[in-house]
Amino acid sequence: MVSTSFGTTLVAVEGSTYPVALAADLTGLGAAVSAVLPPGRVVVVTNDVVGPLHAARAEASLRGAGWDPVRITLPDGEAHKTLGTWQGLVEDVLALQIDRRTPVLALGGGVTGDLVGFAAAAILRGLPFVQVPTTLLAMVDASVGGKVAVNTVHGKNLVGAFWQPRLVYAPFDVLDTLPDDEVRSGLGEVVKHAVLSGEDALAQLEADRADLNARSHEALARAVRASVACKAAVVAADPRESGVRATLNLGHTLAHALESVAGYGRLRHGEAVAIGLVAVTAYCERRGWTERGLARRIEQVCAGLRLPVAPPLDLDRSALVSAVAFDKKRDRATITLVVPAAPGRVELRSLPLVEVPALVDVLFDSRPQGPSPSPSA
């Protein structure tokens, strides 16, 4: 079987470039890895859900291109994205007596990619790293940009590193094995990227709604290409998140708080992003920072893609306020808020901590304020 290409986007960061290759299936994985690294041993790290479904095909492709894969399997799920799991993975990789030329390949979703990337960054002070994302969320977000981390009891992604992959290889046939809510989770980040990219991207997303809900590979590929292009441009301009890259956190100040307070795993990341995106846009409209009607439009896009637009009602307000105030983007007595002024135009504002309760309150409003957009919007 010949793998069909959906296109390749190059990510240029810190003097080097790596490809994000979209493909129909895993057939071309081995050749793609061999194009960026010399064949030899490769550590394939997967999880106990993805491994039985896809690891054998990935390893067969690698062997066909001259690689000698050895597999490590991690437990699946956000609850296992911990320092303990990371330490166990580091020890398992070191036990294989690898050297600094041995790549580690993450075959799984964002949790697996983050754990493996963080391990690759630390082992022998840096091993080559390959991402093979198997969820839509990982394809559009976690696999691109080099931010790898684990969660702690204090919050999400608070311990980690910047470690760029040598290759991202996204096979679309693996999405067929995902449950619908996992695909929806990926669409939450797709909506965020569309708002960041501008009117054309947002309108395309609205036009593709039915096809995306039907899980059309062509529509999903358009969404992934647009998201990767958006993120690649931002990462190239700011690889260490010292400025403009913070705009990628649109909706995330609330989303990370929602995930933490709900308990990791209750809300999928993209679902939390959708809720956070709708709420922060509504808040910014009320402050006069965002064009009227954008919150309602984003709400309709999210709802049309079957994403939640409000949090579970049983979440504790005071706990959410505390979680937002502890956001890792905090600077003394303020947090950095990403403001969607209009499609394609975002701003960073310092929000005093005393304003956080008002921001959190918007989460529990019945709907964003402002008129509905016109049908042609």
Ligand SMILES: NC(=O)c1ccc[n+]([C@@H]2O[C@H](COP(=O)([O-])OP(=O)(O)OC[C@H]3O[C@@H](n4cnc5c(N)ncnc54)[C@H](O)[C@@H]3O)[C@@H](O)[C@H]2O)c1
Given for the second form:
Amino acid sequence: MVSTSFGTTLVAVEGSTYPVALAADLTGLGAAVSAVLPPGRVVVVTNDVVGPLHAARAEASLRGAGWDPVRITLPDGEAHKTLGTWQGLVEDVLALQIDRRTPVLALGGGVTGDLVGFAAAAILRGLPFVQVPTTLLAMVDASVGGKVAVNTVHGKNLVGAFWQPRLVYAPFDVLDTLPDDEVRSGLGEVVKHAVLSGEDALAQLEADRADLNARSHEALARAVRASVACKAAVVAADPRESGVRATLNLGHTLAHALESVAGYGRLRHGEAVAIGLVAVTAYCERRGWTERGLARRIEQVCAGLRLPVAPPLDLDRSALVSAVAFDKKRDRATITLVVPAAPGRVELRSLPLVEVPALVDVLFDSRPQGPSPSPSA
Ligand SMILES: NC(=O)c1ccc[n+]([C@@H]2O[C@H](COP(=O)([O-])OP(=O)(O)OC[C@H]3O[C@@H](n4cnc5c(N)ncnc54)[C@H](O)[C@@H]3O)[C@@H](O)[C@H]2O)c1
Ligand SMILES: [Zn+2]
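Having seen the form predicted on its own, the form predicted in complex with this ligand:
Then the entire complex follows, led off by the chain already shown.
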């Protein structure tokens, strides 16, 4: 069957554009890279989970299009998204005696893309960068928009740059090896993008629920395409995050607090986003800022995609209040809340810190529990 969901979206940023190509598999990678860069040496950077699964096919495709790939393998995991790993990578790339035209290609999830992109931004003051996202989260979020960074002991993503890729190539067959909970985590951001995009995107998610749960490539590609279109539009309007890009933080004020209070690894990012999205919408509905029924609808979409819609019950309320109040987006006596007024219509509001406990309380209302965040199956 010929697919209709794959295809290319152009992202326009600061006077240039780059393609985000959604493809059935890795076979077209080499040709896609050759369409934007002249063939020569290419540094393929992956990690020790993704490399053994997918790098050989990526490299075969690159060779077939006239490229000479050299592979560098990083250790897997967010714990390695550090300045130490970054420095080692920079030294390893320079040891290959590359020149300023040599592209660096990130093959992996958001951790790989962020780290490799930040190395590409710095080496010889900037090497061409290609993203090949292999997680759903990286396809719908991390690989698009040009934010690249590493973590420090002071917090996540605190050292980085804006460095746009020359190409994003998303191959859907690689998702077959991705664990279910990683797919679910990506779906949390998909729902967020659908709320930001509007009625059509939300209705499409509702219609695709069963196919998404079955991990159909067609349905996943439809979801990624809609997400990329949403993020591309926001990034084009605000490439350096000085205004409207903050709307991408919808649901994230509570999500970040939930992740930090639950403790590392207990809630996946996208799961925390789903819980945060439902709760913030319910809160805004109560305040009269959101059309009636939207919270219930988002809750049903999330639960239908097996995302949790309420936090684990043992989380400490006062710890959550402190975590929300001290979110890095805090501006003195207020926090900035992204308010979903209706599908496709969001606004930013300053919320006084005294209102934060009421916002957190919504998390613990007696709304129906969604599936457990970490099913044992
Ligand atoms: N730059 C941005 O705008 C932006 C946006 C959102 C998130 N991020 C960053 O992205 C990171 C999270 O990304 P993530 O969720 O992709 O995490 P990740 O890169 O750690 O990937 C999750 C896990 O899946 C494995 N994996 C990746 N692809 C696989 C595949 N096809 N088959 C089997 N296993 C596979 C990885 O090795 C890892 O163990 C965070 O560091 C976050 O800060 C960045
Ligand atoms: Zn997020």
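Everything numeric in this text was worked out from a predicted model, so none of it was measured. Throughout, rigid core stands for the largest set of C-alpha atoms superposing within 1.5 Å between the two forms. Positions refer to the first chain, counted from 1.
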Checklist outcome for this item: Treating the chain as two rigid parts, the smaller one turns between these two forms by an angle in degrees of 11
Checklist entry - Following alignment on the rigid core, what Cα displacement (Å) is computed for Glu291 between these two forms? => result 2.7
